[in-house]
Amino acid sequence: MSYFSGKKYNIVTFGCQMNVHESEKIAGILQDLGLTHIEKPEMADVVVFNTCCIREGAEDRAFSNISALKKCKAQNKDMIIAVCGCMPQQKQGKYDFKKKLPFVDIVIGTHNVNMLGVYLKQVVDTKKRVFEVVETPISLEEGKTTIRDDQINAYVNIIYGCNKFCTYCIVPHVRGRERSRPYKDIEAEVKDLIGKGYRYITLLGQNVNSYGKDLNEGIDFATLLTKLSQIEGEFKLKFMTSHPIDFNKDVIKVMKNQPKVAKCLHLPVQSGNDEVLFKMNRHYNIKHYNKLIKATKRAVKNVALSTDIIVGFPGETEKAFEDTLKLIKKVRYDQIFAFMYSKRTGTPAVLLPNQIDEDVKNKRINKLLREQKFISKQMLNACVGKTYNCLVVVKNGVTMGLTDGGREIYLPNDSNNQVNHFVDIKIEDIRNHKLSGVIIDGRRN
């Protein structure tokens, strides 16, 4: 019997839905080891948190909360606390585990997550610490048991790593160059989670739209939606994140002609200034930015469109700012994911002139913020009427379609027949800021 049976794990997740759907990926190896899960960290066996190091503000988060089970280890032993993820694997951290977490018995990033089983299991044969942050990936391992948090929606990675070097950005110096994983592995794990009834199938990567650049398959990103696209069965692809420097047309056709493709898009801008974008190394601007929202809205019927901004880049003007404003105004997301500027050490825009202050950075993104709010209340608005592909589902007793974006929409009782299935409704009333609607049709084929 393995030393680990019986006993229980947490895992602390930080970050994007790469590292939500890592934190699926370990969960698998712990309850592979024999582990089961437990809600509080305090009381289990064995603690990893998987970290995030893209703003300051999840790193002081992370460490905080790390420091917290100091007092738990020395009451316990035998507790094991893995750290892994982005912020062991800087080169230039501001933490270091080593010698400011004594009580830490595994260090890994983001290459070597796979091995963690290994590792454990030489912690508990050994008595010793590991420390093992590697430069390179070990390999695109997949396939391995998946503890998957979401009964609706499965992550499935396409390609790992960035290309791009914003300037801002420590992601691909903490995940490495874009790897694209095969087409036949992505298929095989789509068709099988279809199979397990996942009614959502979001493709994830840093730029899912450089998928295949890197292999010798023939196969892009458009192809991939269209090929995935002709799996049988009742579901939809999401994914996330494209770069509007590559996001193309042929992405865009494949969202209006696709069914089973979700009728949504994230499209991080980060700015809306020409001057501020060069500086972040985007390398498009305002106008290319505006042509692909135009060609998308265009061709695909109520699209949802969601971004990301940064406020308060270096050398960002009060003008700089205004053109962000103005761009929101123009886009009518309907969400925005907006963020303070945040210094990461060995990111060349920590060293460019002109650095904002905290003050100026927080007056600005709440007038971001507040002007996004009035923006989402129009757009609440504007559903009335419309008719929407949605997936019917029950939560907490009520029966509601969910939109490609996310949106719930409150349906009659009587909608119950249609749960898991997707359906046409349309939107005929807003009650407490809460959209009211109707089936008018059955289950989509």
Given for the second form:
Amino acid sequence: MSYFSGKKYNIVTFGCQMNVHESEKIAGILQDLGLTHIEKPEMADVVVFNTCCIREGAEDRAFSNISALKKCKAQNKDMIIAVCGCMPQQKQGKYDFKKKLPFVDIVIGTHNVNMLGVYLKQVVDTKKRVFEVVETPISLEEGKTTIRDDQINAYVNIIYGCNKFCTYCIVPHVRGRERSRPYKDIEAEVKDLIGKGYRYITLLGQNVNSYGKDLNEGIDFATLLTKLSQIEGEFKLKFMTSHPIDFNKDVIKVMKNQPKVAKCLHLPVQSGNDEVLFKMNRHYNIKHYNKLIKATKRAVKNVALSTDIIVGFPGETEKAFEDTLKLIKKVRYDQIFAFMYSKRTGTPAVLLPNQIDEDVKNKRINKLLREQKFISKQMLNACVGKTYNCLVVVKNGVTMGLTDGGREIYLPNDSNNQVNHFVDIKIEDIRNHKLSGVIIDGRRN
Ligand code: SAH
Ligand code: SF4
Ligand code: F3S
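Since the one above is the form predicted alone, can you give the form predicted in complex with S-adenosyl-L-homocysteine (SAH) too?
To see the whole picture, the full complex is given below, headed by that same chain.
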């Protein structure tokens, strides 16, 4: 019996889907050691903080959460606390965990997280703290245990890292260069998940459209989607995130022609102003972005669009911000994710002149979100009369259809025989912001 048998773990996750999925792999490592999950971190024997440093707010949240465990550790000396993910991987991070948090036992980065089990045993054996942040990724291991949180959607990594170096962004600095997973490994994992009954497979990467460029397999992202769509079974593929410079006609064509590719697209624009985009090192202009959106809307009926926007990037004038407002009015996204620019030490944008005051950023983000709220409401109303291919689920005892974009459509009670299947649903009504509809075409296979 190992030291950890019967002991309890909890994982606290911050950040993007990539981190959420990494935490599922960390759960696998911990369960392989004999630990079982417990709801509250304060009650656990091993607590892992999987951190994010995309903005200062994310770092502050993580740091105060970790600090709050000091009292628990004082009461339970055997408690092991580990910090991993993007925060420790930074060269000039805001927080020095080693010095500031003496009760933390393990601090590791993004590249050696799969060594966590080894480090945990080391702490038990030597009673010494472990600090290991490495510069190059420790080779990706296949076939490891993954404890997935969601029963419907499963995340699958297709590419790690980022080569884009947008001037505001810390990700390339903490996740390293792009590394695609070999096609055969991705296919094997997707087949396994479909066999296990997952209905949505979300392909993950900081920039999924770069898939394959670093491999010699002759499989680009559009080809990958096409090949995975050929797998037998009832499922749909989603993907995130796409970069407007690499997202292209080929991918739009696959979205149009493959029923197994979900009809939703997250295409971060960041700003509606060309000058700002140039300073961000985004490599496209709004004309190009609009062309992609137009082509997607034309090809993919009722496509659900979403985006990321940064307000208050250095040098963003009132006019530049108005251009972003104009853009969201034109595109009409279902959903936007808006952020105030946050200085990241080590990225070029920190050194740019004309940094924007916090109160100006605040005003701009509020204006943007108000406008989007109005658009989102209109988009919701516009769903009535349209038909969507949906997955039928039961949520809190209520039967509903889920569109690819995540909208919930209430269904009559007699729809229960279609639960867990994809069906066509016509939206008939909206009341109190809730859509209701009927199944017009049941399960086809
Ligand atoms: N790889 C993805 C997502 C990166 S992080 C992409 O390229 O779109 C998610 C979002 O965080 C980004 O799209 C951007 O809008 C936002 N973001 C990144 N760095 C930021 C910063 N320094 N300040 C504010 N928002 C930032
Ligand atoms: Fe960051 Fe840009 Fe890479 Fe996205 S594409 S992760 S925003 S550097
Ligand atoms: Fe955050 Fe790292 Fe993701 S910085 S957004 S957790 S890649």
